[in-house]
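The chain that follows stands alone, in the form predicted alone, written as structure tokens.
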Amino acid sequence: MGHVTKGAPKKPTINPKYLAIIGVAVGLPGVYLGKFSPLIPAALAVPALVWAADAIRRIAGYGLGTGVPSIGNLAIGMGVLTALVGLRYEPALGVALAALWGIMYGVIIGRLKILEIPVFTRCITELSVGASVGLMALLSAAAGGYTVDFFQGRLMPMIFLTGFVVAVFWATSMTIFHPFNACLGPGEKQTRTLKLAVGVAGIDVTLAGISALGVAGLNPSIMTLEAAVGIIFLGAAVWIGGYYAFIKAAIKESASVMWTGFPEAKK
């Protein structure tokens, strides 16, 4: 994966100045929300992970290719070690933190002529920011709200020990490496990749929900089961209608749409 210096990506229809301060004035302000009701940073948690996926975008348009679940992988690990530290004294110094971090890693990285990209550093920062605000705002919701004592008094006892946290930990990692790895090629699109990111994280947000109905049956009195499956809900709709998008885009740009029967059966 090392040494790829080819030209830079396509310009983008959306510019990803928009998408981060997008991603960062509505994620963060929706983890601090929960506390009025768990629906609210399900909901600002997807923007934030949009931009993630379009950061890993611009990254692997310099032809990483095999490297974007890498990539991916990697930002998840900075976003849940940031995110806990977010989580434990303050959500506003996770993202400061995994700022710092994205950008630590990517001068290394610069330094030792590891990857020859441009936009390396900043991309990588924003990916950890991106995350780190995503799974935040996930797990307030999933917990019934952020508070002071979120780490101790909801988070540690509450969405661990229901296990199923892992799930939105791989989905969020799914969220934004998926999208340009599946769309990726010559015909590739910012806006259809960024419908399918949608898409994902639709998915990420259901898995918040069902691991929100896990804290609502250990303590019913911070987490409700209306709201639990009202966050099922709200994910499923942003899946469908994500991956409704994508699919009519994926028609509508491509050369031509045929149906090829089902493969015969083994016999």
The other form holds:
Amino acid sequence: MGHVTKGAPKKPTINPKYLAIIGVAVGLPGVYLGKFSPLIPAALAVPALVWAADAIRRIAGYGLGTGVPSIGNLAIGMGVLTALVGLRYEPALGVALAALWGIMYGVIIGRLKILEIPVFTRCITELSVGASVGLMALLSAAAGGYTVDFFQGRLMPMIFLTGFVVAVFWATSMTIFHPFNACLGPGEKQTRTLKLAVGVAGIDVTLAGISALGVAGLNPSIMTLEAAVGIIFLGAAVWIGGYYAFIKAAIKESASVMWTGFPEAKK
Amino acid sequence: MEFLTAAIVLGVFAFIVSLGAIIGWFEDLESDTGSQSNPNSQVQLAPQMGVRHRIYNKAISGEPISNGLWGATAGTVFTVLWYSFQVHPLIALAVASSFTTLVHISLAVSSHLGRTASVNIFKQPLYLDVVTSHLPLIASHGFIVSTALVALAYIFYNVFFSLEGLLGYPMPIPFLSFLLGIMAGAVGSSTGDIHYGAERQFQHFPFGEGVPSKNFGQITTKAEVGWRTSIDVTYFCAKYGGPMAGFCYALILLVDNLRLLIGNFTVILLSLITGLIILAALIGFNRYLEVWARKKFGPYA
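Given the form predicted alone above, produce the structure of the same protein in the form predicted together with the partner chain.
Below, the chain from earlier opens the complete complex, with every other chain and molecule after it.
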């Protein structure tokens, strides 16, 4: 394998279109299905987050380097505002708003030639929608499922006033940008990055479960203790599974693995 | 104002500042154990320049972001246990920090393994003993950081309600520890990293010449004895970088809370005036320091 020139997009193993379709088609119904059990949105948030991590991978593959965390935070900023609108009125409206915002942002940045990335508009839209869907699903899971009067009755007093939202919010941002930031380099591979994305999404779901545990302790009529513990176990399983697959892949794909030793002397 | 209340306020104030010093100190050493933040780009570049090394590459994210996550995670777990389930604060603190350490270790492992696997075409080997020997150091420093962050947030929150709003902030603990964590990361990145910068990372080049771009990636890989690991860097930074970062964080807490305290004890306008005086004093001192340094060491090369 020769040197990969900086800025050239690498050929993905999994088509991003499929990831996008799975992310929206699974994540958005997950928000609505929360009224049956909060475990459903918690589980269905993972594909949306993995999709957003893949979008970061495509956008930052153009040599963004230190800008990776920044663009992750930008995504989560757009995501959290649209997620709030979505949870207040209608989750589908939140997704539409996120897409609109992403397109607007991409067009403005493209016109002003601030970042000359050909796929910027498309990727930033995907990021915004992915972050919005992921956050809506996780917040829906943490506050006992999306129902009528979810925003005023559950989300605000239980998640925002107690401050539990911070962990979910920031861990979602970490889930979106950490996989690519950790795997950045000329030998980066989509499958390895996405395995890590699943693992970090597990951490995010675990934190949502811990927030749900706090809600269950405060108001058992909103959230049962069993469901909260279920989300924590689900998140831990995804966390361990994703990390197991990632560490195996990283060890297999490293140039050489040894328990100890010294690098060869420089010629 | 009773004498006793004033004494308690000052005592708590001193405790807050000392906790701040611990946070800054350990945060900086934690980030140096793994060359997070500023030195990271050179560590990442080294294999591409043919320099293979035994240095830990902990590219979780920038320091403010990762420390914000430790603060937010520990604060949330703490609040869940302490506020929702009425667990004793000390036990809740220990559990919260332990859980945060698990998250921290996970992200630290994935960044080193991922980055090493991604430079495989430059034949950088993955040394597992580097991972296993650095992780306890990272975890222990991170544990102390998250413990101190949540303890500080808890004190700020509780003191506000018990001391009639003289000190502290009426904010939920997760928000407070999150903001304090971001602040700790910013201090460690701006103050602490100066002491693990060009001179340490390029120690085998002549001192004081800065880093010309022809030397990019040619980092020092040999230590005083044997090959350099990030543990050697931590040992070095524990003398200057860590204490300086702790001093900076403590100074921020001291000066800012002093300003608030003066206003809260008297009239709020005085707090504004104190802030302006402090600002003027800092600008003047920095100007004096720069002029003095230029006179002593000559102009910038």
